[in-house]
Number of protein chains: 2
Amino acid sequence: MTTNQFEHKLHEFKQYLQKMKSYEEAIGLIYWDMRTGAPKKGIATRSEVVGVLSGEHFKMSVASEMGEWLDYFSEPEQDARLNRVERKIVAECKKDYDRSKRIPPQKYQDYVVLTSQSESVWEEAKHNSNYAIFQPYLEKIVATNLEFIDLWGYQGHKYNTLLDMYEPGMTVAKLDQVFGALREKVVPLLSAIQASKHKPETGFLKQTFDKEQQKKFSLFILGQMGYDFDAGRLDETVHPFATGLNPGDVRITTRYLLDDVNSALFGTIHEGGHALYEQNISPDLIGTPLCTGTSMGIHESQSRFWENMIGRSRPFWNRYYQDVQKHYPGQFDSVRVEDFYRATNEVKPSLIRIEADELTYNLHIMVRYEIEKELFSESVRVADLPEVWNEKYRDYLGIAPTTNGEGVLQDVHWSGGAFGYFPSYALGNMYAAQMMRTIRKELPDFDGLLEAGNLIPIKEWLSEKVYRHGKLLTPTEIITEVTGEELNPDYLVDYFQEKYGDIYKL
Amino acid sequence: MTTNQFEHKLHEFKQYLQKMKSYEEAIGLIYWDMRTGAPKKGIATRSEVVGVLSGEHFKMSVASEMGEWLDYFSEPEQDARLNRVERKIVAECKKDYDRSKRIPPQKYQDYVVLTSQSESVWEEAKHNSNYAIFQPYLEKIVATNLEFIDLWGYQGHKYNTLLDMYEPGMTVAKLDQVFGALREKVVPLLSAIQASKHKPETGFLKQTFDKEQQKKFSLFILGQMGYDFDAGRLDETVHPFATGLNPGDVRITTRYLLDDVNSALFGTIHEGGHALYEQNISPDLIGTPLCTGTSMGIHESQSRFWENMIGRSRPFWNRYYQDVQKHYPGQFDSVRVEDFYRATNEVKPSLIRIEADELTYNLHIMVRYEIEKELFSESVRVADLPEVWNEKYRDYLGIAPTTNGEGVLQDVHWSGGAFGYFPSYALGNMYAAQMMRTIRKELPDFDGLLEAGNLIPIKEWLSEKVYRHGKLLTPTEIITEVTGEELNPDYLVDYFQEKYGDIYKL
């Protein structure tokens, strides 16, 4: 009889999340749509479904039934009789519980609203590079959010409250000691590559570059990664992203800018590599809330893993240099294969994060990893934070905005209330060259499959190795399992030193 | 006190149905993006998605709630402070209820399997020409619309309960007589037509047309018939189609068929005119289970009023034909425009009724109509269906199909349950007749209109008296107030024998 109970109430539990999933799927789509194309008088009326979409999700998250049977499931008895998925299933849930009961109702509610609210205001902020219009709304959500992390609760510093909703398991002790030792050697390494005299030409780049033959590129590009068209489809938009809504239906999103080969080329190659992890998870995973990644961290590795690892390697352009120069006939004709991929790996500072190159971009994410520490331990004030941002950027890249909306206004993420996000980026860049490291030494001949655009046996090493376990494996063991040794921010300076070494013939 | 609770429970009420019109936004919008070009590996999980979200939207429209306040909202005390819409929307949602409540739910849980299965089975039976395997589906379809209708209560024929469904208040003794009088012209019109020595040429019409210009000429007709572009979009699909999501997000798909210049043309005049009926309902109805059409007699008057009275039109070609020619550089050069009006009214039997002339569909109706009203009572049986349909082709249309796939399998209608569906078809040519003859009378100079390419005034004219009203009005209100009479099949028998009568000089 407890047997039957027991099957009785996981198979309904199990629906329950199916059905939850489902709000997710729904959800996920409107949003692909509305970015996508979605006509724009509709978009009013279709902020309400997703609404109501969400309202019945939440309501779901913290229903009273979920509550018992998180209980039932956590008692030792029945814990026992749980498979490896359906513990971690039944962990993922109660966490998400907790977290989700612990903050009343109203002030949730008075959340959402307010960074509703505040991403509006944000955009008109940037536009006008006007900080004062936004910074009462940025000083309610990190208001809001001190009183979450103290109704959540906190071990050491309260970030890492923030952090662990991103990178489970990340801490600011972790985060200063592999941030402190890439700075140490990022910076140096910049200046030498500033102090070279064999810099890169780059004016090639950015002739006019027709649309239809960007498109084609790319999606020539994915098909040579692997990504499988009857799971997913490439479509434009503003902001690139990749969207799973199950692993049968991964979506990429891109944008051409005409002036530039390069940014809707390799736009495409990092969303991409987000879509392979998405569309290569286990189907036993399926309608449970470990259909995903496991973290934004290493999310955000195996987007940076094609982008840059592969994308931007001297194998890879030697192999697909050809295409370039097919696509675009007559555009490259004087350039040469050496020239193009010392182009694509040009380090310069600059003062806007999603444009900067690879080395640099993690300098810009430690600004924001200080500031956002410094926010939530309450040394830093946000009315004092255009200021702060400057300072760290004239002290971290040597440069300094001079206007707000090129500094401390140029992301989204803040005005949503998603601080704890950023650092996933340079853990990204972290992981990957820490998995690079592997995976040489397990398909021993990795830039001849490159030279040969054999691209297939990497996205099946790291299918096995990353992408099928989705949120079965922390990120920790997962770089752990599949490196043998926890995050080393070691393996990414070595890969910086030994690449721009050689491009800048330091 | 008493007002207070009426005006909650009125606020609560209306809430509850926008909720349940969020639930229907979601699944049109999955719908559309299944039809638009969805990864088929995702398809499996996206059904169960609308299976979830369809589930949801039935238990509220039952749910005890909805009893209660359509209990109290039908009290006289209370019925008497509704307003006109808010009476309205009671009633419609008592209709539904009603029906939805005499049904046992595991009787309608198996019809919905019963019928989603016999979708796929009647797709092979269709392409195999193979009745047997489709004929168990559809007596078991047929068996539980009856027993359906015993529950749902009737009034006369059977039938009449299924054609409600369609068309409010519509009823066997009704089609009998305007289908009788439509018949007895149309008949002898047809032999007079196919008697004539003046058939047009059409051989022009089936060269081949580039894909891009054909959508490039659907989008500049689409504008000239003041569709909206920022409350809708214009896709492709196999079986074309268009959907309100709401009043701002009107979607239109079609399909370019690269020997034939009309289908994708009049395709999307036709899904335009659906178009611009749901872009055009009152804002003030967004949210309610009004912001929809009338009926589908009156959805299909609007297609077919843009499609055939508009775009069928001499004065429409006088104006527009240059714009062919222009989109189809030299195709045309050698044709004039009084060759290409003739051969876009080409009359001819043909034996599939979506590629039926103006003339002959209603014919194919008719058909389907009899057999329709035979089934409910009970004076044919399922397995009979093709020699009965083959006859009634030889009695309508003088010709009959070799193959059930393209006889009695031609349509998808029946293996989805849909009987009392197909006259909306017919109705729809009759209303806008009826309405043409109205709106003459009401814009003087309507042929100058369409010489002028000047479509705007038609729209609002229609707007003004149809569009706006949604479900607001009865489709008997509709066609009462607009035209000061019934629906009257003359005005159809007219048009033809104008249009044809000059057209074949008969």
Contents of the next structure:
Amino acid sequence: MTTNQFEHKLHEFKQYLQKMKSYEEAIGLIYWDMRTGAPKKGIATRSEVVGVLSGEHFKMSVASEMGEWLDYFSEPEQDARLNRVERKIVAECKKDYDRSKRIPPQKYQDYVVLTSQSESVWEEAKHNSNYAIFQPYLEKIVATNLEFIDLWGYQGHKYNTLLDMYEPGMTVAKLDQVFGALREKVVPLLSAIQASKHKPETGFLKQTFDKEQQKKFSLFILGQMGYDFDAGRLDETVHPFATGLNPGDVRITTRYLLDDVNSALFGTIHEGGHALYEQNISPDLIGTPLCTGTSMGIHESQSRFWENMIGRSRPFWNRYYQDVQKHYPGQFDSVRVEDFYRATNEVKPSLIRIEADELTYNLHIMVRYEIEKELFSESVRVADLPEVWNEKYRDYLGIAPTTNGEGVLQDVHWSGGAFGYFPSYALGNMYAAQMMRTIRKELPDFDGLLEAGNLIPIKEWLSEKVYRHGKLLTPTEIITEVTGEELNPDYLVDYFQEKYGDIYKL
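Let me have the form predicted on its own next, following on from the form predicted together with another copy of the chain.
No partner chains or extra molecules come along with it, only the chain itself.
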């Protein structure tokens, strides 16, 4: 085939992928609207619209022309003509094609409608602590995922197939090893912290905080982080999330609690970390399947890095505590910055994952991981989840919910079928700690930058090392290129021991 013919085929392929991305953007915008204020009575019809658009996108992903292009560009002669980005695009499309081709299009569309409706039902169920109205939806979602796994195929544990979608290459065997090692170190540290007599005072955090002031402070901190407001916006939802439609439109949401100044603040910083990743992907990748984060573990490393390793650090508050005092006049006048810093890092077993301290947070993730693993080995039923959930909380954290709203219904993920996602949060903590070790070496005045309120060099370092690559590099390639070694959970343990040993004077 001549060069002109090759270039023509490549151009057609890229145009086709851009059309698919257009569907994805439209679907993402509708989801954002459904989660941020769409009229309740319109949800059912809107879910059908999402189903139709998702169905069309799915059909494009498994169309005969897609198969023909992938076969053509996979031939050695044509593969040699592709550049690095194009070769990765073909590989990603082929992986998705081989997986999606096994799912009947109508079954996929029905599943999308189911999960769209389920998220609305979940909100009502959570609000009323009514697991019974959500249970039938969750049973169908789990059953459908089990069907999909059988169609996709699996190696070892069925759950491996779902894990791979969020963290390529991750398996139950690896997670059992990593989580087991982490729990072995975290639990004794937690016990030592609970036994310490040097606990921070936190009462001043439990006042009534004006919602508008919380919003203003959230917007202020986002600006300090380098979030581009011309390429995004901040809204309010029941459960904070980030949506990257394209690098020029990355939206985030947060939740305001009148009696908790930390909830919106750290929720906003967390989602802002996700947004910085999506806003700073290389323009060269726009319109391709590579214009997104490489994995949820790497994505969560950025949200957790900004939320905890920056946002809960002493140098950060040495600079920004004065702004807290300005936004909430009179409420912190008698509170020292050191006391505020220690209070924001209180370690205390709690029921709600998104409000957990960064140490016990990992135990919340392990509970969800164990439950998902059992669901897809079919050793536990959906009907039994409230009881199973409560028992695991007693086992891992020594406490148990009194309602399903603060228990099994607290997270949105299962209503959307996002099984395999939760481990990404704990993996993200590990990646973040490992990156922190490197960034401190390469930006030796890291603490000085925080104390000066100069966060942009940190954002630029992360953009160069992580964000710009999008999905061009794998998670293993990212962490290896950035730090010089593959994922090593020891860095997170070291970080915890150093930080909390200081705060609790262990």
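Quick caveat, the model's predicted, so the values are computed rather than measured. The term rigid core refers to the most C-alpha atoms you can superpose between the two forms while keeping them within 1.5 Å. Residue numbers count along the first chain shown, from 1.
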{"query": "Flag for R336, CA shift 2 Å or larger between the two forms after aligning core", "finding": "no"}
{"query": "Rigid-core frame, C-alpha of P457, shift of 2 angstroms or more between the two forms", "finding": "no"}
{"query": "Large Cα shift (2 Å or above) at K174 between the two forms, core-fitted", "finding": "yes"}
